[in-house]
Each structure stands twice: as structure tokens, then as C-alpha cells.
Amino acid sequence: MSFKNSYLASVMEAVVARNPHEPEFHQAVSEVLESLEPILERKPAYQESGVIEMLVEPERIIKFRVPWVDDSGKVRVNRGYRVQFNSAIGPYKGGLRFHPSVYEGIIKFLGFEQVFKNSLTGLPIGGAKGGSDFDPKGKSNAEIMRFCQSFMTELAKHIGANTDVPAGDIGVGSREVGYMFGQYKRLSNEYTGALTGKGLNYGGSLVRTEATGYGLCYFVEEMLKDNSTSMEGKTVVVSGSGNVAIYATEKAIELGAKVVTASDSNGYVYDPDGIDLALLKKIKLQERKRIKEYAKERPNAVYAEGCSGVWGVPCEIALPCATQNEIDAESAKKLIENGCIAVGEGANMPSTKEAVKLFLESDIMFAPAKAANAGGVSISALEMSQNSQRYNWSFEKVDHMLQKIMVDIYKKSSEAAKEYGYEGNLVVGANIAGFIKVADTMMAYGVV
């Protein structure tokens, strides 16, 4: 890490030291200080009133043990947490992730991340981030419905419509929403809107499934059509083959590309005649296979083990919408040989650091995550809105407003940049952009 301004060199320091053993947390708050430094050249009352001490501490973090018995009657213990990182323009907004991987570090990036990308939607919300390592691969139905349960009756005690609205993320789809949304109506006694991301039948929004695909192919276009070009007959590598994945490819192909990826964690198909997109969906949404069963009913599809590989696959546009830090310093390299032009962040954070740098020292565009995927949580923002109206907007009207919300994004974080000194890195716009809002609105407040 290396700071030109000695101040933020020395909330760096802090924010290290407070936080050991965290480095998906030390890589965003680096991140997005190295970022700030034009600004405060600007605006020393940022420095001044300590509002970006107060911003790198999250204001609350729950952490709890979640029992739950498995189908054998054996009593199984897992951990819970939901970081209630900001909410200064809002109540705290963000997913729960459910997969062996979470400890409280992961969830801390995620809702310090969280914190900006909501700011930048132009949407009334806060930051948070949620979860457990509990893994629902492998579960039956009765034992993830168990656990979920046991998850929100902890959970239930810490959020509301205007306190803070979870929503789903990795291992957390309509299923598990399901079953929590459940248990705090059980829990609460009443119908709100505390959750996001909830069936049609019981206060979801359409367009939330595909939203975050969706939005992250209106963003890319408005970028690519800044420079004089467009999603139109481009070849498209995606990583992922949950929702994001899915739904950015079916966008993608609707703007005229070819994908010609999909990958889980084993591996990933290539198709050079483009994904079958009913084909893929069948398979994952449907049947919840592995991706390697797509090869086997394509004849010209190649399966191949290990997930880095898909991005030495040829292509002009890349969209990583697995996991994060899944494209590394070779990754990059690969991609920027192969003649790749644009790199479009679904997932949260996939870029190493390294491969981010290689991106804008190479000139390719880059849409980073906290800009461009934020398209599940400015959805799950008007599934709140529809909620408190008591009434659901069409799909022509929810699809309309995301990609409003993404090319509004796409232009504060594009104008930022070039207002800093920094025209098209949109790393820095995003992050100036974000932060504008959040601290004038906590210098706003006082100290609190």
C-alpha cells in the first residue's frame, strides 16, 4: 500500500492494526483511501472533522451462534454475523452470504464496500453486510429451512423496515429468503418489508432476480458507448453460473454479444458456438447440477477442470461474476493479450488489486464492482419502496427504472473522475463519487 498523503497512510496503519488477519477488508478500505486522496487536497474538512475515521469503523457488528439439528437428529453449530457498517443516508442494506468461506472479516469488506455502492444507486440506504459459514450444498430442504430459522431467530432481533433490510447473496437465493422472511413474520408479528429479495407472492419485486446481470450489462454498454463502441457482435467470457452469471449472459446476448463461458467452482465450459442460454438455465436453476453437465449435451463445448483457466479464453468484453479476487496479475495479463477491450465486475471485488492495475495501466475499460453490480441492491431499494405503498410495479417499469439507476451510476463515477483529475478511471470516480455523499452526510450529524 502506498499513500502519497501521510494522513491516510496513518488511518491505513489503523485500520491494519485494529484489524488483524483481515486482508479482503484491508483491500477495500486501501482501495477506496488511495482514492480519496485528490479530494481532500480540495476539501481538508474531510480530514478535519474525522468523518473517514469514523467511516473505516463499522457502527455495529453482531456475531452469534446458530444452532440447528441436522436430518440425523444430530445437533449442528454454526456462526452467524451482520455488520450494520454505515447508515448514515438510510437503514443498513446488504445481502447474507451462507458458505464455509465466511468468517467476519469477509463480511466486513463486503458491507464497508456496501456503504458506497448504495450511496451510489441515489437510493435512500445505508450499508451492511451479513451471514454464516453454514453451507447449504449438500443440505436437504428440512435442514437448510432449520437453520434459517435458527439464523433469523437471532437475526430478527437486530433489523426492520427502517433499521435494516437483509437481502440474499452467495448461497442465499429465494429458498432461504424464504424461510427467514418466515420466521420473522412468525418472530414479529406483523407483515413488513424487513427482507428483500422474497417471492412474488409475498412482497418481491420483479426484476430482482435478474437485476444485478442485468444492471452490470447497462452499465458496460454506457461505458462502452462513451467510447465509441458497444456490446454489439462482441465475444464475452463470464465466470459464475448463479444469477449474476446467468442473467448478465442473457442481457449480454440480448445487446447482440456472443458468451461463450460459464464456470463453477470446479471448472468452466466453453462454447465457441455461444452459451445455450435454456440450456444453462436448466441445468443450474432446474436441476442444480454442476457446469460440467452443460459440455455433455453440447457437442462442440469443451469442459475443462479448474476456474482460472476461463480467462484464457479469447475475448473482448470479460464479466467476472463468480467470487471475489477470482482474476489475478496472470489472469490479466491473459486477457489483455488475448485482445480483451472492457472488464465488467459482477461479483464483489474479483479483481486483484495487481489486476486492476494492469487494467488501467493497459488502457482496457474497467467497471468496477461497487459501480457496476450494483444493480440487486438498487432493486431490493424499490422492492422497500413497493413494499411500503403495498403494491408491485411491472417488470417494463422496475427493468426501466434499473437501467436509469445504472447509467446514472455509469455518469456520477464517470464525471467524478474527470472532475479529480482522473478522466476514466472509474475506480476513483465510483469511490469519490460514492463518498461525497455518505461524508457530507455524517459532517452533517456531528460526531456520532
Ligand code: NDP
Contents of the next structure:
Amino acid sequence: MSFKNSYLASVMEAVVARNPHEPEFHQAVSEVLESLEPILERKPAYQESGVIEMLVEPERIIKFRVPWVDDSGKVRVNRGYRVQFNSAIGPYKGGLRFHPSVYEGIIKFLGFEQVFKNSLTGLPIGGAKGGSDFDPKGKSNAEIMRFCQSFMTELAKHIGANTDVPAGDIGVGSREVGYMFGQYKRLSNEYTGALTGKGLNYGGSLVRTEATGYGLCYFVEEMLKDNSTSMEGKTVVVSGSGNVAIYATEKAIELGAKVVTASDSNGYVYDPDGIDLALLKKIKLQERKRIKEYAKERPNAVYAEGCSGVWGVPCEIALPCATQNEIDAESAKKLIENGCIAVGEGANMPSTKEAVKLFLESDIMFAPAKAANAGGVSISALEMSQNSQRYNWSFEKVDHMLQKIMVDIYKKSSEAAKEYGYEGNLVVGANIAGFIKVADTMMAYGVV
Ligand code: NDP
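Could you switch over to the form predicted in complex with the named molecule, since the one displayed so far is the form predicted alone?
Zooming out: every chain and molecule, the one shown earlier first.
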């Protein structure tokens, strides 16, 4: 760790001591705390008020048993989590992740990031995250439904339209949100928007499905524009083939780029002719098959085992859209050597600390996740507004609002970076801009 400020170093030490064996959480906190050095010099009240120490501690952690019965009649037991990190500026908001790698440290890192991301959107939402170590892969629809119902039976006690509004994340898409919302409605005996990412027939918002991927491209396009270029004609490498990756691919193609890769946790496909979006959607969204199936249906596409190889494919723009720490220093070096000019993080914390450092030291334009992937939660907040109004806005209206929000986030982040002497460093800019609103609000509340 490299803190010049001894107070921030001591806060970080306490976080590590209090949350042992949670490296992802430490990584997320240290990145934010390092960015706060310039602001503490100007406003010592952030130190004197204790607000930073309060910020790194979740307001509440809920951890629960999720028992369910599989198709063979066997009882299975998973663990569920909801980390309600910070509600200073609005009800807790953040997704649910179902993946075998989920443990408290992953949910804490995601919840912490969410606090700053949600603040950056300019919308009144606090930060939270939840999930389970349940693995949806290979499960039948009936098993997914039983799991989701059991998970919600406990979670329902802790959420609500004005308290905490979960959404999707890895392993949680519209099918899972549907099962969970159905169970929530049944248990609470009310029809309120306690979840977002819902189907369009029952309170979902147009553009929510596309929002994170589209928002990522709007953000990257703005960053490129600020540097006198654009996505048009660029070769783009995308990792992942889930919700974020598919809609980032769709928007990048619409903006005139050529996307040449897609991946999953087994390997990646390289299609020199440009990814066939319709085929990608058919394989991933309709058939729920592995990405290697794509190469079987495209004459020039090749499939390679392993995830990190995707970063060796030459490109001008890289959009990591799979998972945390998928770009390490070695992969970052490959991207830099191959002439990549911009990296836009669609996934949460997809670059390791070493990779981020290399990007910032190079000429690459680097769009950090908490700014660049805030489109999903922004449209979730707009879904909450539509639910309160019991009204649905048009696709065009919501898409227009998404574009405006992403451009605003870019401007806020780049202006904060400039103001604090880090021009061009959107990591520092996004962290400071996200921090100020939450910290000032917490200080207004006093010690609570
Ligand atoms: P999905 O479950 O729809 O897709 C995840 C994709 O990433 C899949 O292709 C999956 O492959 C791959 N993946 C997951 N884990 C790993 C791993 N350990 N190694 C390599 N590949 C992996 O999730 P989303 O698209 O919703 O989420 C992707 C990222 O974007 C996450 O970091 C999430 O937190 C972030 N994000 C999502 C938002 C949203 O609105 N959905 C909002 C903001 C951020 P496989 O099928 O093999 O598991």
C-alpha cells in the first residue's frame, strides 16, 4: 500500500485488521482512500468528523441460510448475504450476485464501490450489494425458482421500496428477478418496486436490460470525444458474454466499432469478421449455451481455452465486462504493447491494482468501473421513479436520460480530477466526486 497521508494509512490498516481474508474489499477500499489524499489536504473536516472511518464500515450486514430442494429431492444449503453499506443519500441500492465465488468479502467490495457509483449518478440512492454462493450453472428452471424463492423468503424481511431495492448482477438476470419479485409480492402482500430489473409486464423499465452495456459505451464515447476521437472504425475487445458484455457489444457496433471477441469463464472466441450479435444473443440469451458454440457457427471464428488470452488480441479499445481482477499486470502490458488507446471497465473492478497503475502511467484513456458502468444502476433508479408514479416512460426517453447521466458522470469525474491536480485521471476524479456528496451528507447527519 502506498499512502502518503498517515491518517488514511491508519484507516486502511484498521480495515485490513477488522476484515481479515477479504482481499477484494481491501483492494476496493485502498483505491478509494488513496484518491482522497488531495481532498483531505484541502478539507481537514473530513478527517476530524470521523466520516471516513464511518464510510468504510457497512451500516448493516445480513447473512442467512438458504435451504432448497433440488430436482432429485436432495436438500441443498447455500448462504445468502445483503450488505447494506450506506444509506446517506437514499435507500440502499445494488445488485444480487449468484456465483460460487461469493463470500462476504466480495459482497463488501461490491457494496463499497456501489456507494460511490450511486452517488456519481446524481440520483438519490444509497449503496448495497447482496448475493449467494449458489451456482446457477446446470440448474433446471424449477431449481432456480426454488432457490430464488427461498433466498427471497429471508431477504424480504430486510428490503422494501423505500428501504433497500436490489437488482441483478452476475448470475441474476430477468428470470431470477421475476422469481424473486413474485415471492416478494406474495410475502409482503403489496405491489411495490422493491426490486429493479423486472420484466416489462410487471414494473420493469425499458432500457434497463441494455443500460450497463449501453452506458459503458456512452461513457467511453464521451471520453474519446474529449480526446478528439471516437469509437467509429475502432477494433474492440470485449470480455464476458453476459448482460453487460452483450449490450456493450451491441452499442459499440451501433457506434461504428468492430467488436472481435466474446468470452466466458472457460475461454474466448475471436471473430476477425466482427462478432455476429444475433448469433451471440441466440447462443447466450435463448439457448444459454457456452461461448465456444459460437465458433462452430462462424467460418473464421476461433475458440481458445482460458480467459486471459482475450487481452492478447490486438485492439484499440478494451471493454472488460466479465468479473473482478480479470486484467492483471501481464494482460495490461499486452494491451499497451498492442496499441490499445482506451480501456472502459464494464465489470466491477476488472483490473488489478497493478494493471490500473500501468494504465494510468501509459497514454491509455482509462474509464474506471464506478463511473463507466453506472448506467445500470441509474436506470434502476429511474425504474424506481416509474414504479412510484405507476407509469412507464418510452425507450427513447429513458435512453436519452441514460446518455445524459453518463455524459454528466464523465464531466463530474474529469472536472474533479482537474480541480484536485490529477487532470486526466478518472480514477481519482470519480472517487472524489462520488465521495464528496456522501461524506458531506453524513457530516450533516452528525455521528449516526
Ligand atoms: P452475467 O452473469 O450476465 O455475465 C457474466 C459474464 O462474465 C459471463 O460471460 C460469465 O461467464 C463471465 N464470468 C463470470 N465470472 C467469471 C470468472 N470468474 N472468470 C471469467 N469470466 C467470468 O453478469 P453481468 O453481465 O450482469 O455482470 C458482469 C460484470 O458487470 C460483473 O462484474 C458485474 O458486477 C458488473 N456489473 C453488472 C451490472 C448489471 O447491470 N448487470 C451493473 C454494473 C456492473 P460464465 O457464464 O462462464 O460464468
